[in-house]
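Only one chain is shown below, in structure tokens, and it's the form predicted alone.
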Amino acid sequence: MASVSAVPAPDASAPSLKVSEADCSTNGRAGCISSFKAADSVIELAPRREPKPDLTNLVFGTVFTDHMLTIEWTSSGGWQKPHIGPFRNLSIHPACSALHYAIQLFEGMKAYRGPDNVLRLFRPLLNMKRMLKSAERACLPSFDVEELLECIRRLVQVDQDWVPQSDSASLYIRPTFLGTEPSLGVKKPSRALLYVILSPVGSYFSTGAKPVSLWADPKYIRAWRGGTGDCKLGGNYGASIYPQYEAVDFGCQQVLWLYGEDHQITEVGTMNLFLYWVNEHGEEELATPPLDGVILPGITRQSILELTRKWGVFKVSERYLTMADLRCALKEDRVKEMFGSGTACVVCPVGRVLYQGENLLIPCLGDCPPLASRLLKELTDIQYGRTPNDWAYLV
């Protein structure tokens, strides 16, 4: 395998999401202890492996590998050393704070095997930056980003066997984080448990990279200003479950969330959304809602955004859009393209939005248009290694 490649340092002008000692004496924060150690992991190896699943027939999340990442946390003991050892299922107390009051969170994160067969994960940092946002937001305990990411990258090496030999496929890591409070109280958790598994995927959507339609209606709200839109909380995907059958029945595949009664447009399922149009002002304009509490701040969002700023070419912003604007820009004839983009299908073309009975036709050239095409192209060549850049993490 690769040497470990250093974590890139972060941007001294940003805001540090660690927190002091300092932070924790000033702000109270009894949770806020020394986080746990990658150098101090203990190893398990499973004494069986498992058989690795054909590819072709693979449905997102149902496989995992022989491997996982457990940290237990208690308030009295602080965190415990890293576990790396056989998949198996969790014992937990019934009055467990995750199961009744919905403390817990995730992250979402694939690790890329490249046609040098060298293994890269794609900005993890900015994965475990958003974790702990998530983490202070859920009264979970805090930990060093750093450390995290290294006891990932341990645990792919562990299972590295297990990154598919594709450029269409890859592993994919969960991170998880549970209140484990054995009581019905509801308050701060008193213990919790931070852990990782791994499951080898394919496309995320049963028509592989084809346009999404979508049913935009503002009677479900995926979340408000001052909620928690902005972390990635499991309550936030459960509630989200009927809206998607509901989308179904009416012939769509997903559902586009909308906010406010302008029917603001904000995401796409569990994607961010890109309209690429010429806008009001007759620019030629690439543009994504703003992160405002609301919109999830999505690693492929933001690579979209840098990527499209470096290029030039038009321009890009971050901005309110709404329902009213999509409909007036369709009859003008203005819109270009529409994508949602996340982790698990890096970039997703729309094709059509059911909204108050109209089917609204998005423009596709083919079954990926030029933009989101040419999209999908840089950021796997740099997932998967074929264009060298510093956004990939060496494993």
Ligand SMILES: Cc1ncc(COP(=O)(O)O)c(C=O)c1O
The other form holds:
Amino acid sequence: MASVSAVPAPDASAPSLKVSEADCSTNGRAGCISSFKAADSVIELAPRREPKPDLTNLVFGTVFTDHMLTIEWTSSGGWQKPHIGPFRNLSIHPACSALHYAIQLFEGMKAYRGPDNVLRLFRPLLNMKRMLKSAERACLPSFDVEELLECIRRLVQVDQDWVPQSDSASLYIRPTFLGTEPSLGVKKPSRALLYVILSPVGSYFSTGAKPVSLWADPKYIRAWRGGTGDCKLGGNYGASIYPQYEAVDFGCQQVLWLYGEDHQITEVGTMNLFLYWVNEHGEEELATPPLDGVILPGITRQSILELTRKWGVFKVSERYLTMADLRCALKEDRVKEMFGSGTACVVCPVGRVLYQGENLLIPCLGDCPPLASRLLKELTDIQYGRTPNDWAYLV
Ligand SMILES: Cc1ncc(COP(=O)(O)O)c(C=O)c1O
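So the form predicted alone is up there; where is the form predicted in complex with the named molecule?
Expanding to the full complex; the earlier chain stays at the top.
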């Protein structure tokens, strides 16, 4: 028989996560006041627990924990109580607007177990705010970001045994938000479902960091100004699979997404992109494209910018970079490193770019070059609690 119980309040020493009204940008269409409340959560424990998988050969996103969080919304009744219950299949109307018109969005974040056995999330409020922004773009209802974070904290606490005991594995958290309108009309949904599932993931680089090869061809565009590329809508990702297979056909691992007549470098696969080089003015610079509507505002990207600006050892810029800039800098031996950044890998060195039939070789000393290595270490030390930092949010 399933039981219902309450989860204790968060550790009072956890950092304050107050959100100002200005953070809840809603473009005047929806308020951030009307929301579910974590304190109303109902917890129904699963009658049996699944065995934990062997993390060494785990394929990403194939194994899920015992529980999930679901919160339903209707335009007439508002948000229902958050429910943490056994992991289960969803029952969805065949006309559901998420299935027909891709009214769907998601987030990706992780829970880490430190050597002190404490569970931490990494800057999770930034994921919540990005999710709220995606919801607004998808015409889904708004919610209080702190309340959702607290619901997620409770879910992770219920499934805490699933957070791997490891200094490189983690528990992936997948918040998802669907329009569940049971009609074929192309309109703002009057019903929605927000849910969160959890999946243990092994080490991204099980045999150490390996530089990736990229295929750069302007014929496919991931995002455009006025589009949805700066939000985490599922449709962006479904549409990226075909080019990804073409990259593999050309002997490359991932797509380097270009944009515009001048072939601006935007992102790589599902990561933000950084170029560490001596720029055209002779300055040592770490550069990444600006958030101008075609770039997903990555939490890792923001953290790398903030960390390196604090180091103050080279110029840090959000600026446009084109393939011509890269090709010229390579010819003049000005490129030091190039890497992707994201929650999955933290940083991922780039070793080669195939562009217009030419293989551009990026310097990649010892597979994970010095700047990428330093960032990987500093960020994972914070995530796993080896370096105390207020970016860590205690579960
Ligand atoms: C398109 C895209 N760019 C960048 C990122 C990196 O974002 P983050 O650092 O928040 O994981 C992601 C992953 O969410 C992504 O899907």
